[in-house]
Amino acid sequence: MIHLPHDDNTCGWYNALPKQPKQALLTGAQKADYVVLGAGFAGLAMARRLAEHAPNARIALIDAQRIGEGASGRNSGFVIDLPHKFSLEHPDPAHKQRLLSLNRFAIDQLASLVAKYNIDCQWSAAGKYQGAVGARGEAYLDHFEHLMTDLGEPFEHVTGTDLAKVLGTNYYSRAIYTPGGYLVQPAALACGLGANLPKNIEVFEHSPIVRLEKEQGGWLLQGEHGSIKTPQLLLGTSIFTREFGFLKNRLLPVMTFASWTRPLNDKEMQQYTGLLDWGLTPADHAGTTLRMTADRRIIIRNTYQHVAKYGNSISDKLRQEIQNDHRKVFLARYPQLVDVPFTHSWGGTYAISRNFTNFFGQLDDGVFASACDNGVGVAWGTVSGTLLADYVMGATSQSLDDIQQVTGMPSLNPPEPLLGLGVKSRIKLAKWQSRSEI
C-alpha cells in the first residue's frame, strides 16, 4: 500500500496565492519518453533540464497534489547558500566547499528564472540571521562563528539595539548575520516555475501513483484514473521514495510546523518597530525559526514530529496544541501585538537520514532519484534535480562531479517500533534541552 502525503489544507503560503489554473489529470493509458514523479523543487528542476537536453521528447511531470501544495510550498522560505546544520560540521573542508558551490549554483539558477519569467514570489537577497536567546543559544552561536571562520565566509555580529531595530523585539541577545542567503515565498516560487516550463513537458496534478511495476522495456505507473509507461523514471519524491520500494528503512519522515499572522496594518507596524523582509534561524537547531515577510506577516516555526504516515499521523487535537504553543512563542517576542491573530497554521513533511547523507543517482534499471534533502529543500532540490537530469542524459560537469562526491547512501534505520520510539524520544529530549531557546 502506498501512503499519500495527506497534507493539511491550511498552508498560509499556498492560501495567500491567487487561484491557480488547473492542470490535467492523468487519465487513460499513456506513454512518455521520461516521467518525473513529484513536482516540488527537485521534480521541477529535473523536468526543466530534461527538456533542455531533449526538446522533442515527451516529458510527463506528475504530482499527487497541486504544484506548490506539497512540501516545497510549506517550508519557511529560506534559500540557503551555506552548508546547513550538520553539514557545516563536516570534517573535510573540500566537502563543505562543494556544498557551498552547489547551493550557489541553485541560487543563481533560481534567480535567473525568477527574472526571466518575472515570477512574483518575494525573491530577495536578504541574507539570514542566526539568533540566540540565552546562554545555551550563545554557546551554539560561538560554535557557528568558529565554523564560519574555518569556512572563510563573511559574517557579522548584530547585538543590542541594532538587532532589535531589525527584529522589532528585544527577545534575542545577539545574532550572526550571513549575507549569501535568499528569502522567498516558496509556494509562489514553485507555482511560478511550474507555470513556465518548456512546452514539451506535460503536467499532471492531483494524480497520485498507487502502483509502480517494472515491465519489459520500462516502468508502468498506475494512477487512480489512468496509467503511464516510460523507459526512464526520475523520482523527485523525497520521503515518499520509500513508498515505491526504494531506499526502504533508510529515510526518516519528520514534520515541522509553522503559523503566521495576517499582514500587519499601519498602526501595528508602528507598534512592531522592526524591519520588513528578514529571516532568523535558531542557533540551537531545536529552537524557533522567525520571519517577517515582505508583505508584513510574522511567521513562527518550531516543533518536530515523527510522522510514519505523514499527514495522517497528526490529529486535529495535536495541531491545535501546536498552534497554541506557537501563540505563546509569538507573544513572548511581540507582546505589543497581542491583538494580531494567526490566520494559518500548517505542517510540512521532509526526509532526513541518520547519517545526514543525501541520495543521488540510480536506483534500478531506468530509475533515478534525488532523495533526502535533510531540511534544505529549495536550494538542494533545485541543484540535485538539475544535475540528476544531466546524469541521466550523460552530460558531464564539475557540478555533477561535486554532487556525486557529497552524496551517498543514507544509513539503515532500526526496525519499527524501535525507530518510532527512538525518534520520538530524541525529539522530546531536544525540545526539553532547548526550551530556553524556543
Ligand SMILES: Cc1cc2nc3c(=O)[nH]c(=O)nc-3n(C[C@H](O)[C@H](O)[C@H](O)COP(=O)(O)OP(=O)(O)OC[C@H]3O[C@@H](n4cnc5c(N)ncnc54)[C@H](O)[C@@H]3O)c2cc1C
Given for the second form:
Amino acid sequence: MIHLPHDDNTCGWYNALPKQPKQALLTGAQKADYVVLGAGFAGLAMARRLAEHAPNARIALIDAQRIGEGASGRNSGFVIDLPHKFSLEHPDPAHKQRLLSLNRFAIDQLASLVAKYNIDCQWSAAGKYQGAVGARGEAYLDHFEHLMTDLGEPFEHVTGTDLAKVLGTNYYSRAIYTPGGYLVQPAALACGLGANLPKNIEVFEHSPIVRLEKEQGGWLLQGEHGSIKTPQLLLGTSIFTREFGFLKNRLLPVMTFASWTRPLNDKEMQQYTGLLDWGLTPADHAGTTLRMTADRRIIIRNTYQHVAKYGNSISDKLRQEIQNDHRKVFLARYPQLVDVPFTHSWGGTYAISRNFTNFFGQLDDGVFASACDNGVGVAWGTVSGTLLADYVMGATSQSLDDIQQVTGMPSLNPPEPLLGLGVKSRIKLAKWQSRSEI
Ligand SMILES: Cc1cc2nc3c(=O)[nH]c(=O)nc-3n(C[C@H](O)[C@H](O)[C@H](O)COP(=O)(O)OP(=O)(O)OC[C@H]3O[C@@H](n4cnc5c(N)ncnc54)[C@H](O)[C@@H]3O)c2cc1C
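Having seen the form predicted on its own, please provide the structure of the form predicted in complex with this ligand.
Whole complex next, starting from this chain.
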C-alpha cells in the first residue's frame, strides 16, 4: 500500500495566495511520452527541461496535491547558494565548488524565470544572516568563518548592535552575513512556475498515484480516477519515492515546522523597529530560523520530528505544543509585539539520508529520480530536476558532470523500530544541546 503525502491546509504561504485556477484531474486510460511524478521544485524543473528538449512530446506532470501545497510551497523560502551543513564540511574543496556552482545555476535559472514570467513571489537578493544567540552559537560562527574563508566566498561580520537594527531585536549576540542567497515566497514561486510551463506539458493535480506497475513497453501509473502509461518516468517525489519501492530503507522522512504572524500594522512596525525582507538561519543548526517578509510578517521555524507516516504521524496535541513553543520563541525575540497573533502554523516533510547524500540518476529501466534533498530543495530540486531531464535526453554538460560527481547512494538505514528510536533520540539530544540557541 502506498502512503500518500498528508499535508494539511494550514500553510501560511499557500493561504496568502490568490485563489488558484481550477485543476485537471487524471482520468481515463492515458498515454504520455514522459511522465513526471511530483510537482515540487524538482518535478517542475524536470518537466520544463524535458519540454525544452522535446517540444512535440506529450509530457504529463502529476501531483497528489495542488502545486504549492507540498514541501516546495511550505518551506522557509531561502534559496541558498552555499553548500549546506554537512556538505560545507566536505574534505574535498572541489566537491564544495561543484555544489556552489550547481546551486548558482539554479538561482540563475529561477531568477530568469521569475523575470520572464513576471512571477509575483517576493523574489529578493537579500542574502542571509547566520545568527548566534550565545557562546555555543558563536563557536559555530567562528567555524563557519573558517569554512567560508577556505571556500573563498565573501562574508561580513555583523555585530549584535548592527544586527538589532535589521532584526528589530537584540536577542542575537552577532551574525555572519553572506550575500549570495535569495529569499522568496515559496508557494507563490511554485505556483508561478506551474502556471507558466511549456504548452506540451499537461498538469494533473489532486491526482495521487496509488500503484506503479512495470508492463510491456513501459510503466503504468494507476491513479484514483484514471491511469497513465509511459516508457519514461521521472520521479520528483522526494521522500515519497520510497513508497514506489525505490531507495527503500535509504531515505529518512523528517518534518519541520513554521508559524507566522499576520502583517504588522504601521503602529506595530514602529514598535518592531527593524527592516523588511531579511532572513536569518541559526548558527547552531538545531536553533531557530527567523524571517521578516517583504509584506511585514515575522516567521519562526524550528523543531524536527521523524515522521514514518508523514503528516499522519503528527497528532493535534503535538501540533499545538509546537505552536506554543513557536510563540515562546517569538516573544523572547519580540516582547513588544505580544499583541500580534500567529495566523498560521504548519509543517512539511522532506527527505534526508544518514550519509547526507543525494540520489540522482536511473533507478530501473525507464525510471529516473532526483531524491533526497537533505532539506535544501529549492535550489537543489531546481538544478537536479533540470539536469535529470538532460540526463534522460542524453545531453552532456559540465553541470551534468558536476552533479554526477557530488551525488551517490544514500546509505542504508537500520530496520524499524531501531531507526525511529535512533532518529528520535538524536533529534532530542540536538534540541537539548542547542537549548540556549533556540
Ligand atoms: C518548514 C520547512 C522549511 C524549509 N525551508 C527550506 C528553505 O528555506 N530552503 C530550502 O531550500 N529548502 C527548505 N526546506 C526543504 C524543501 O522544502 C524541500 O527540500 C523541497 O520542497 C524538495 O522539493 P522536491 O520537489 O524535491 O519535493 P517536494 O516539494 O516534496 O515535492 C514532491 C511532490 O511529490 C508529490 N507526491 C508524492 N507522492 C505522490 C503520489 N503518490 N502521487 C502523486 N504525487 C505525489 C507530493 O505531493 C509533492 O508535491 C524546508 C522544508 C520545510 C518543511
